[in-house]
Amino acid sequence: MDYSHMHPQEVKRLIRAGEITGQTSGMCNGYAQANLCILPKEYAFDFLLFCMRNPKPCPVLEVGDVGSKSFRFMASEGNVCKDFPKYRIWKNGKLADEVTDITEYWQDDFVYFLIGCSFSFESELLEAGIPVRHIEENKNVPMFNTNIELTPAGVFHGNMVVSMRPIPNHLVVKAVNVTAAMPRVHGAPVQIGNPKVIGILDISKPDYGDSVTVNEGEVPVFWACGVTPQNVVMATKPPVAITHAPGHMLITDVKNVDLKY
């Protein structure tokens, strides 16, 4: 089914009814999408300082008050439970569990964040002309961990998660100017062209999400990935922290053009 054309709240009351579990890339056009992270009360002023300090892979979109579960402006409805096809539950820095619904796990002490995703330019790219190669095969974009070092705040600390889109040599700058225009989703590239620089010796075997197609005359780009999170949850071992899986992200109701400068 093609979710390209349909509003937030449809795709999203097919989420929460466990009728769409998949990665959301290409969904709803024109409209911002976001990543997760939950933790508790006592981690939260270091994880928004860390989030302040890197604002590159961590863009705060939204905060969530202590205990609540509903949105306050990226969504005018919904509940933050339910409304990600995905969920990873982490417990020490591990992974314990994936579900789709985190009612279960919720504490009272529990404070959501919000933070940008680079999906929420892809609709930016296509209308400038430019290819966007997963969501054509259908797959979940390409993540990669890297050796960026990020700047450490109280207990959280860790490196940098990137995103990969191959791009045609001749639309590169043109990527990079789009992209460039909406600091509050990754804004510009941080790496083009040599992989190896920043840690990655594969482009064919992403961490996170699906290989793609890579032709000739093409550069692989990468971009700074929302979930640099679950890295850093996995170097700082919180008690307990729960993320968005990768790739299956919130569906705002705030539109692209309202996150440019």
Given for the second form:
Protein chains: 2
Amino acid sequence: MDYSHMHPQEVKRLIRAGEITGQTSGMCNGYAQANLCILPKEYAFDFLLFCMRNPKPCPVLEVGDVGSKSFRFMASEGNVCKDFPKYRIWKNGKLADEVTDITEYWQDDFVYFLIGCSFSFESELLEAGIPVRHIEENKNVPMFNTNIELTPAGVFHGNMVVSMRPIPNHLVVKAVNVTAAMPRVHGAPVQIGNPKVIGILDISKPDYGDSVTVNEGEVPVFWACGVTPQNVVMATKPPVAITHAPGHMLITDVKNVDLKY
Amino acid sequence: MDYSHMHPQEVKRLIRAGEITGQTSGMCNGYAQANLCILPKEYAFDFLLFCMRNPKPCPVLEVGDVGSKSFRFMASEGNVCKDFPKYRIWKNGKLADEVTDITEYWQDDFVYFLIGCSFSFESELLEAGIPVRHIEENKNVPMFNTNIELTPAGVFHGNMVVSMRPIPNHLVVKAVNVTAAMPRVHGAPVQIGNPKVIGILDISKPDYGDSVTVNEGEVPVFWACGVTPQNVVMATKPPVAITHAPGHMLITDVKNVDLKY
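Any chance you could show the form predicted in complex with another copy of the chain after that form predicted on its own?
In what comes next, the whole complex appears, and the chain from above leads the way.
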């Protein structure tokens, strides 16, 4: 089944019905995808400030009103409890469960945060003639913990998570330019070609997602990743938090081009 | 005294000493200036979300940690209680006092918000050969309430305030382009040439600041303005809030060019 040319609302109908529970890379070309972090109101100011101080890994696309499950800007209809293919429930910074619907976990004091996702710019990379390996290999993108310390805010602190795409040497500068134009979905890379510098010792062993082939003549290029909040939740240990499962994103109804204001 | 070529820390020393208590337009060319809103922590999440949902009038430059008076990103040293030439104290949405130092009003639960200011782009307009009338006339910029309703967030709601600069017909497009490149200090105009459309009936009678001459062959151009939070404070009526006095800005140590990430 090719989901690349379907409209987001069609794909989300399948997700809500439990017919898609896998990762969303390559779906609905041209539409922005989003990461998720849900926290109690008590933590909302600190977390929003954390995102603002770290816009590369945590570019905020939308924040819900306290207790609200619906979308105002990033989708014409929907439900934050059902529209991601897979969620992770965190208790005191530890992964407690992985589910496809969080309705039973919902609290009236919850605030959701939608954060830009690099899957958004993959159709633009392809359009520019730049290969995207994990799409070619029908896998999730490889993601890695790094040694890049983020600017803390209130109780929140932690290190950046990055995603990696192998890019042919002669296309690296083009890949930088294409993604730099899209700062709300992570923008330009944070590292090119030297994984050790950011604390990644083996690019064949990602901390999240799948390993992909890096061919002769290709350079591993690293972009800030919206899995960062999960790392931050593990470091900060709030009593409860809910995120998406890595790679299992919200497909928004907003086109990437409309995120450039 | 010409402050246009002085360094921000020199000018702020004069402000802290009470030797400058007037408006800051035209000071420290090339450096970003900032608006201020201070609120108790209880209101901080709603207000930060309000700013994020309304980035044209309220582009956030920095938010302090709870209780912090010092700057982390926008100045190498300083004190939010002393570094603006003039402040306004608001009680339940009403102007209660205007002072040059807010140390005695400070509360341990206060959070400050620095918001981009259009004074920042005036040196870029001048550099591009575009006249800035209120600087020529040694006045404060004219500012107006409008009928443009902002997106509410939590308890915060209200209408946009705009600043006006008369621009010669043949330079209007250039003025749009110069300012569009600076979204963190309000960016492109919100209205060109038709004040009535946004609810302004008489451009010779600004709601804040001074009236300036509009010559034959010039068009009034309106930019979103960081006095907007004062309008929002009046509409929302929090028990206490502190803002700068219109036109009496913080001159940051950060150059405009460094705000383009």
